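One chain comes next, on its own, written out as structure tokens in the form predicted alone.
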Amino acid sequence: MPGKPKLHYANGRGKMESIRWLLAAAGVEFEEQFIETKEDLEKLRSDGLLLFQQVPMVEIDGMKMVQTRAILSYLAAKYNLYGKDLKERALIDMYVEGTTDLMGIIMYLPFQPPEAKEKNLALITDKATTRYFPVYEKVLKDHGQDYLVGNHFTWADVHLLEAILMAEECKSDILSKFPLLQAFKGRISNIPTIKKFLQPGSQRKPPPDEKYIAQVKQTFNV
């Protein structure tokens, strides 16, 4: 029987957290081995194990998975979370490149300068509300299911849930017009994997505090 999948990064969001997200959505055990000072990043680097010298890396089905964007891609079609076809895979991978991108504005927020941060959380905020957030909201209108993609649970769902969390850390009432994803948080975040993975003591990981953020940047030379 194959193991769990082992994830590599530092004991924090980042890019990785999406890849928790998924495997956590999918009902999938995972253990994390983490990235804690240069050393150990050197290491994977020596040993061969990082494709592009880059963090995430996922050892899964006998790979060492490296680039974001092909795990989660590679975890979405393995536990069925990619649409039944390829049309319905299309509009997955739009939905998700919406919510990344959102989701990378954010994760950069605790890494500005702070006389940056006022700036960049209206910035978060005008780009939500009048860019993001109106499309997912019409989606569901037009689309008249209780989720995004077909009439199924898909990465999508997962990414944008993901994403609109994010936001609220940003702005508590950020979602206060729009009343559909109101409802569709409130569905999501109540499918049986999720809510384990939004309760306390989960493999989820906490907004990033200021020693996350110090460790990070000495790790990582950023």
Contents of the next structure:
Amino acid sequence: MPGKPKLHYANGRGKMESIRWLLAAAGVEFEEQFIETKEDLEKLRSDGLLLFQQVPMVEIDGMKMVQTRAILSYLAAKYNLYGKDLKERALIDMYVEGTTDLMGIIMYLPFQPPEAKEKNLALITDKATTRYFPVYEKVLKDHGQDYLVGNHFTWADVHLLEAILMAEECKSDILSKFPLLQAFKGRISNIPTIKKFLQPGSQRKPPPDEKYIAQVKQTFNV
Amino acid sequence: MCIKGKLTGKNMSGKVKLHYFNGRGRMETIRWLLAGAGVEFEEYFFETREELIKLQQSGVLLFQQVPLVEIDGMKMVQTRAILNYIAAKHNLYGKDLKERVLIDMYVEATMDLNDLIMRHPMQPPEGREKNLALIVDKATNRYFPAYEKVLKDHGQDYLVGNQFSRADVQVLETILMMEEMKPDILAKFPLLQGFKARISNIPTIKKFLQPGSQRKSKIEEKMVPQVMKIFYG
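Output the structure of the form predicted in complex with the partner chain; the preceding block shows the form predicted alone.
To see the whole picture, the full complex is given below, headed by that same chain.
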């Protein structure tokens, strides 16, 4: 169907997952073309569709957009999830960069050698509970509002929820010391577009399994 | 202007203040953008791990990390958040969403390349040559061809929207850092050579490129262990 954004990536989370979340939160339907082999990737490259030979790539509004943050910023602005002014935007950017760093560590966990897994899991838990989550807990505590920025739903809320759920997959009680984040999680999960995305059958991708990891390693030389 | 002193609670002068070590790192792109925008700034340098820890304990670093930039009553952290704010405030972020996304695509790629360049001195000596080859390969086969083509396709002086933007500043910064690694890196990119000369001649940029400006030098190899110690103990 013409007009829907089209996502090009592997059939898994990776760097594309935050983009799926944001589109879903904004209530935007999207299509996906999965890269499953080296040849699929090579074809995108040789067809000249990837500005820097990399994915994610999103076809949207007549553009072939690359670079995760560029795509996310565009979507946030387009769908009014980027705050009402420059100062709100600055706060959103700071918060999102924090959750990006945290999710980045979690994302690479399955690609680490098995012997490093336990150590890395401890690192993730430590960073989540001493560096990142205390910050967002304090933000919510200080203003007492339902959303992180400007008393309205923004990209920062979507991104933090995604990070919370990913962290909980690593350690199910990771929010035990963060009552406001627990409530936040409940609240944001209940927003209709988010609720829909969290249901089985949505385009949300599961955590990587052995098969996916092997495929990604082969296709992308990771 | 460099000020060594303690971090006070209120920024009374209203000037932009940078907190970092006395070197490029992740702060350099911010220095470039401020300079490109003609914005004066002060710098606080920490020189030991103890000073960084003190900064962390003072509660001003949202995620216990630098860069930190005091600007417009905010204590901003996260390099990209800071760059986005400065660019938007000083009209270096394009005129609309479409120009903005082009700028974002181009600068995100420069930041990927800058990261590789920044980490290069931290490589063990035996891996250095191979790493250099990797960086040169990425610059000449992945990144620079893209910018060369952008300039070729529209034939304009600037990368986006026929006006000076942060994309021009950041691509120039990256070009100059790559030339430090391999002086003839632009050999196959005539349009980028023209671009480099043009952007370097913009008055604010020209001033920043002169000796005595706040632009930092490439880190000396013997200083690397010291810097690593500040950040990692």
